[in-house]
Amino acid sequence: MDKLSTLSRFKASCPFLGRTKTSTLRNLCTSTSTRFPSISLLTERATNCPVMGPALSVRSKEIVAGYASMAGNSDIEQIHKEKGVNIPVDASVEMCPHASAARAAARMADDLAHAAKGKEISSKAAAAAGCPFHKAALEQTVKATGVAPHPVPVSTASTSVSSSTRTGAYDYEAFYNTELEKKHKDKSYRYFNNINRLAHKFPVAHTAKVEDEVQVWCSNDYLGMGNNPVVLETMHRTLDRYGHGAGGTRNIAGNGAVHLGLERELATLHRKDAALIFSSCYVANDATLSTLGTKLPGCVMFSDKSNHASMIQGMRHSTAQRVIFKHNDLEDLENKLKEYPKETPKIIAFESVYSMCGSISPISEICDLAEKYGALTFLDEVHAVGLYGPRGAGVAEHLDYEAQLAHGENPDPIPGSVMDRIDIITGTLGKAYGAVGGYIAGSDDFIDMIRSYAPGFIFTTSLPPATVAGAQASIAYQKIYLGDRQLKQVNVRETKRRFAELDIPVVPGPSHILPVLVGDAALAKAASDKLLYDHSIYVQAINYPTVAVGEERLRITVTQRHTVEQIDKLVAAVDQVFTDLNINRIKDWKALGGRATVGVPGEDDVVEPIWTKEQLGEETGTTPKTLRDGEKDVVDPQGVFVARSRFDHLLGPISGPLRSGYQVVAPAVTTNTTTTSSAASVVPKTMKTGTKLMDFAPRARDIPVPPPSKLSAVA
């Protein structure tokens, strides 16, 4: 009844449903009532509604009475019996859908009873406030009792404060109000599905309602790292030797050994000097442009057209001059350097993939360029580092695959070498390496430099403990293992592929960025909307400002971890969306002239991937095998080992099956009737995330991991 194609019908009828915004009802639907959760808020409002209430009472006394027994035990062991049920000695009502099914309509029953409670109440407010249905209602009263009720005063305990209580003051409400329609009314209105992503279950989720479970084809845990077994591991151990948060600022109690564990990891990542964390790399860009820009006596900075907001926010927080050159083009840069002296301190600020429309960037000739004209190049590696190189360190290091896959764990810098030439690289913790943060690399005097006067930095809480832990957990293994990286291109290239024969328009780029040009805010949202309620599959519709108008898409995200069943699905399922939809193909983009680069005349339909074939293995024969659904995922036990081996000084050696997560086992409580193990029925009395209590025990996920004698250890 929640659903938002069913609600709309009656929009003309209800005066509630009528009057709401469809975002709010939208909230509404996905919430979960916190006062009865077996039911959403929108159910519980409807709870106190004239029509609604009696016919939600009815019907959930009629789901109840349809899973009511029909008859008594005995007769239900002859039915077992007759039928061949064997019920274990365990058993419990999770493992009968019938059961559990009952269970939860009574559960819902009789949350929409309390709910219901204080009606009369609400009914009145409701009259008060206009409803025809409810003043009905009341005047139906009237007449059968002869008795006027009382003026109810409709309540404004949760309502913000009007402009009407601050007589002649602004009236902020409207100006929200006005903010928010005009993103209403251009599409441009973001909304927040509820989404959880199950550790234990990649790239699966389930929505508002637990049950209801989805696939995740848009998530920037490129790898899933956020649930690898060794970062999970390190992220408990952590846990519980140091506690949750960092206590501070770095400079306040917040600078802790994993602290700059993770820096020198990030460091010999890039094989730069040092470097340094952040809050994210919003944070991190922001943080340096600013302060380069506005200690550099006369900067000019000169920005990328497509480069994301925190960059461009950066420039705009400090004093210098921004000048903005054509995406990837080197001509248009090169024009407007020469427009200023040599000894100008210059800033030239670009990505290395372009994350909407998977482009990436020329950065060997923009090195070129700026040793040319003398300025400094910082590099935003963000949508790369943990997917390109051989070491995961982003594509400047792709570039020069095979002498950096010589070079090895070596932290010194390959000279010449693309990754060497950038002065400044930033990159996240958030997205192919599972955890949050972001970070800039460098020579030890900037680094200083910005670590001195970056207000983002210095004014801000440390990360936690066991998050910087995890993350260079998650570096450490990427660094060892190559695989993860393959698969994901091979995945990200056959479903490029299988869309190319649909005619579904994928905008061409040699990265694992999959961006579906569908040109329309509204039916962006629209596909978004279909894909989730329709094929459980949730795909974030993007569009203005993040994308320019009329070039609005599906991001799609393609993991290692996505399985050949999966892939097939979401493909299948755009397609039908796409004609469910009449959204343009790739053939109506060319009978229009082209768009975001997709079916453009003269222009090619694929570019060639960054990563060759020999890369990915298949001249060696090497090329990691999509997964099939019930295949586990591969965990490289040298991976493991190496990142296990980066805390034996923090956390003590650790050897033997990996122990990626810890479950609340709750003894057993004997009453006087029943003998019961749920966890809900009983809290102990000690509880631990460690494993030294029985009450905690390692998942049913362990692999085996050879003794540290059988691995060679890497610096």
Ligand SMILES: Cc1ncc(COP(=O)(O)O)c(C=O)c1O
The other form holds:
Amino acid sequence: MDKLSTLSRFKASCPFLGRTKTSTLRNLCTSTSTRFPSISLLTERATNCPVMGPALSVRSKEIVAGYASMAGNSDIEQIHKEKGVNIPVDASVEMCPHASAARAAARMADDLAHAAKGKEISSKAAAAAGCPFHKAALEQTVKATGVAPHPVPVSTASTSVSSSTRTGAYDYEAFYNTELEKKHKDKSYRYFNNINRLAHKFPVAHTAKVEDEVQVWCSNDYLGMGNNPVVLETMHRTLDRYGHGAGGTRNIAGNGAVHLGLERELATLHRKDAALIFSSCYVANDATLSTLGTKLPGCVMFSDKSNHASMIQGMRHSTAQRVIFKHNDLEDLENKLKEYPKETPKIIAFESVYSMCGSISPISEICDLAEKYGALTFLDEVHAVGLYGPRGAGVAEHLDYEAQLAHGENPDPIPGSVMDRIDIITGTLGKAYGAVGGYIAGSDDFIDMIRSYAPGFIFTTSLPPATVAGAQASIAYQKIYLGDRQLKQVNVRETKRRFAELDIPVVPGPSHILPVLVGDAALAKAASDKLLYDHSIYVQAINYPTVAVGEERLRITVTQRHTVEQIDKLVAAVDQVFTDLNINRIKDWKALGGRATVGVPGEDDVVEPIWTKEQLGEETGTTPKTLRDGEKDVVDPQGVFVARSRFDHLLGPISGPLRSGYQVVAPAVTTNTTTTSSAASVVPKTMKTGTKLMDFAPRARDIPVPPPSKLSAVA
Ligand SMILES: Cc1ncc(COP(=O)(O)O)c(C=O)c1O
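Return one more block: the form predicted together with this ligand, after the form predicted alone shown previously.
What follows is the whole complex; the chain from before opens it.
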């Protein structure tokens, strides 16, 4: 008998169960409490019940006591001896089923105790809503304490029980419930874990309970720039000078020097005339595509099938016709383009790195088609900026690596380069740059047109100055420091290799994304939960509609700050969870004919990465080394110097060590392509003072272009 039918038996005696719809009960049973992850929403609610609350408390104490008595038993050593159990010195709780069950039980007991703390208000509410048990319990409390309960409005008694007082009116609660029910049914209901990433312990976070720490393996703060010390320093200084909020829209009091400075930084990054920042790249994509698609007469938009929701929404919000082409399929795109006259306005919208499968688009070839058929190119580099290219401008820059590197901080485009051929580049400040916000970059008139027409840009408060300055510091730092990008790729490669060794299916791709195929929604959620609760590893499950049904996965992001030991632990934990839950390995997918490009007969399961060995410094022996537990991460002094100097005119010059416990490590060897480290001070010895490369006050075209030798010294 399942949980639900057991509950139904009590409907007659419990007013809550009696009044609550079966669908609501089902939701409560199957949903994890967001505040107390080891219990369901129904159990959380039951802790407020005068009948169930004490029963649950007694039962959980019994379970914990059972384990505790066993753990405290001196015979335990004897049992281990008899059974031949040798406990290694570095043994962890996860290795013993009894110990990990005891920990899970203790966690549940803790959660139940915390949940029961909110009891009073809910009890009053439930009593007010007519529960005889709560009423009796409250009367007893009043008798004992002499304190009368405050009246509680009925609507707060239960958010799941329909509480409409509008007799004869539309049942809004039922509507919400039906919509949610659909999500549960098709397994697309989203669970949000409570994860609090700790700035000084990256990549570690605490969960709902501050003492419970987990390793984060799915954040899009791809380089940990959200806590880079020069970024934090810049933010603190800006906050002290300009306060918190921007104070208005860009048009009304919310347009400051930091906003203009960031836009100039971005324009230079992509070697475009201009850039425009938005609250997020979701907004940037939506606002830009909807404005262009509506304004361009008779516009047709060609959209890659795997495009992000922000682009899809932007196109839907426009009046343009939308044509979808198969993912990264040039033949299909050309066949579709060819159906329209060359003079018809067209936009090809696509991404460089597709974040759920890790594929990379054929950017150059799409530019060829755009030229041939008279289309604009709109490239989303959200998952690439900061991570690809010698200065972190993205995949379009990476494709001309040597030429772009040699071009240094010259703001002018390299004619005919892939980045130059793209008309519109969009990016985020919220992933590799570790902040929040999005942007577009392109020609002067294009940017001015969007600035003048796009409601998503015009009618909203602009980003706070400290956030904007922090983002600029982050970009400036990553523009000249290659080590983070290189080490990230090294760690990704190593983790992929280790998974392949264990036959764990990783969707093959040339990028930093590491999607571990699970192939079933419930199983993916179970694997994610098991990693979190049994191994203190947080990897979110990715289910439909983000990926196709049957292609559910764990999307792992490896950073340059994950250590050797953390990678070891991740690989072992995923392997264990695959065994525990009997999840398909590569050989199983092969036997089934393949899934999501894994184990497809005749296809290679390894794709050549986009970063070459030479770009990673392997040929010169300058590849950065993976950190070990306890080692400080590298903070590049040149990067710090350059990021600080961006704000000299607004915040005043600053030198000396960074606050915080970060050690600043100087490059021992600096070449055009890589940097290795040894201890030194913040002030870069290789950086010539007076270098004007990084002065962004003037317009891009006014920036003096230094001789090539200086360019390569800082690029
Ligand atoms: C491809 C792509 N474009 C745009 C966005 C939106 O970016 P933001 O988080 O800045 O809104 C995302 C977000 O995940 C994305 O994956």
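Treat the numbers as computed from the prediction; the structure is a model and nothing was measured. Positions refer to the first chain, counted from 1. Each form is matched to the other, and the largest set of C-alpha atoms that superpose within 1.5 Å is called the rigid core.
Large Cα shift (2 Å or above) at Leu41 between these two forms, core-fitted: Yes, because once the rigid core is superposed, the C-alpha of Leu41 moves 2 Å or more between these two forms.
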